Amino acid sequence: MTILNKVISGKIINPPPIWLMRQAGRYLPEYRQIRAESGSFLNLCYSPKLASKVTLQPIDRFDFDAAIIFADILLIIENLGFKLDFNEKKGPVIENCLINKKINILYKEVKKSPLINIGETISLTRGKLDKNKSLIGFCGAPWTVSTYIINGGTTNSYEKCIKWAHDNYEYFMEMINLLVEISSEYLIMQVEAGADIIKIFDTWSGVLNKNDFDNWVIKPTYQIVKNVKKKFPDVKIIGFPKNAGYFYEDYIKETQVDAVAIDPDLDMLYCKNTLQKLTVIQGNVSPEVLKLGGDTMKNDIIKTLDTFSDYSFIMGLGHGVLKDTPINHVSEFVDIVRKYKRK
């Protein structure tokens, strides 16, 4: 059993295991080189040999306790019939977005789609990764994925997205339910390929009210967890309802995830006194603090470790590594954690 699996199973290990969201990415020169060679972001995602190299780069450089497979949460939308592209400046672009016109939603099986390449990437990576290190597979949660489909890409106007979902509720829920099915199938394929931990990213859960959060975040996530656990009851699943605030408690209790990632805005004492008594938590140093470095970073890391080390805990960021983060800050981050001694 890997160190990450031991911790998620409830074992207290100090110093705790460490991995970072977006630990493979643009802040690394070796990543930028492979990205340039690949021709496009999608080509990189769908090239198992290149994606596996990128996945392992932060392991080779920083010796993290887990690798997370290099892919993107939006790849899955092509299985519903939406065309996906990535613009260097705008980010993801969905050509036939729903805010303009509803389309006929399709259902393409994961193993009969380009997503099978992600499974091959996982298999290649698992063969090269130390057996003591976890390999994390992932998907985007249905609500977060649907926001991109509705808006045609990234947006700051989630009020329009939420209104559209209510105005087209039957159609919207059909899409959510299909995303649950395909996401479950996708995650099961990833576990079959060699992932030993799964993470469900719900990046935009924090824009919802309680009722919509229950229906569009908790219920779909619970169903995905149930579907995956039916096939692989022992696989560990981490949930990440970013910016969910006090909805985290219901999320933990009702989705039945094995651990949660917590974002930087959550109060540490609330997390320790409430959330850590419900499940294993992962986080939550700010990516901005990592970018800043110095004593601010060191003090924040020590404070985080002092706060959470009485329970099972995974050390990491509250979101992904920023692209202009100095590499030496990440090295220092790891060094501080590894040298930490519990009081």
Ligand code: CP3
Second form
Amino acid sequence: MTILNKVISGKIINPPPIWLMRQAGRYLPEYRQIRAESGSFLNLCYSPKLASKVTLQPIDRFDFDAAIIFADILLIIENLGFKLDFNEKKGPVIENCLINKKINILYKEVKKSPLINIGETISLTRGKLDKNKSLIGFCGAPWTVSTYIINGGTTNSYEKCIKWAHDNYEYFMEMINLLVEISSEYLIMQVEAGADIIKIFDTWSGVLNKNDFDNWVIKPTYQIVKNVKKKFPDVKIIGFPKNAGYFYEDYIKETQVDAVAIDPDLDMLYCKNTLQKLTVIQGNVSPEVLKLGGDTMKNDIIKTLDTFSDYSFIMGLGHGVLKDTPINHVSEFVDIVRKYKRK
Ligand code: CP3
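May I ask for the structure of the form predicted in complex with coproporphyrinogen III now, the form predicted alone having been displayed?
Up next: the whole complex, starting with the chain shown before.
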């Protein structure tokens, strides 16, 4: 069993294992080089050899305890008939998004689509990765993915997506249900290819009220967990309902994920006294503090370890590594954690 799997199964390991969201990416020169060679972000995601190299770069450099497969949560929308592009300045762009007009949603099977390449990246990477390290597969949660499909990209007015969902409720729920089906199929393919942990990213879960959170976050996530576990009962699943605040508790109890990633906005003592009693947690140093470095970073890392190391815990960030983060801050982060002695 990998070290991360042991921790998610309830073992307390000190110092705890480490991996960071967005640990592969633009803050690394070796990533920027392969990214330039690949021509575009999508080419890179769909090229198993290059994507596998990029997945392993942060492991070679920092010796993290897990690799997360290099891909993107939005690739899957092409299987439903939406056209995805990544713009250098704007980020993701969905050409036929729903804000102006509904389209007929398709369902292209995962194994008959370009997503099959992600399976190939996983098998290539598993063959090269140390046996003690986990390979993390992932998908976006239906609500978060649907915000991009509705709006056509990242937005700063999520109320428009919420309104659209309520105004077009039947169509919206049909889309959520299709995303549940296809995401389950995609995750099962990833586990078959060699992923031993799955993460479900719900980056925009924090904008919803409790009722919508229950219907659009908790229920679809529970369905995905159920579908994956039916096929692979032992695979471990980490949920990330970012900015869900006090809704984290119901999310943990009702989705039946095996662990949750916590964002930096959550109070650490609340996490320790409440969430850590319910499940295994991963988190939650702020990516801004990692970028800042120095004593602020050092103190936050120690405080995080002091708070969470009485129970099973995975050390990480509350969100992804920021693009201009100095590399030596990441090495220092790993160094501080590995030298940590539990009080
Ligand atoms: O190391 C890893 O975490 C693995 C790869 C990974 C990427 N995206 C690579 C990526 C993962 C797990 C994701 C998840 C993802 N993608 C999320 C959920 C997690 C989160 O960050 O909240 C979301 C919302 C997306 C959608 C997405 N992809 C956006 C909004 C953007 C543009 C913003 C940005 O950071 O540029 C992307 C692009 C993207 N995904 C990049 C990378 C490395 C940058 C593209 C590039 O290199 O040109």
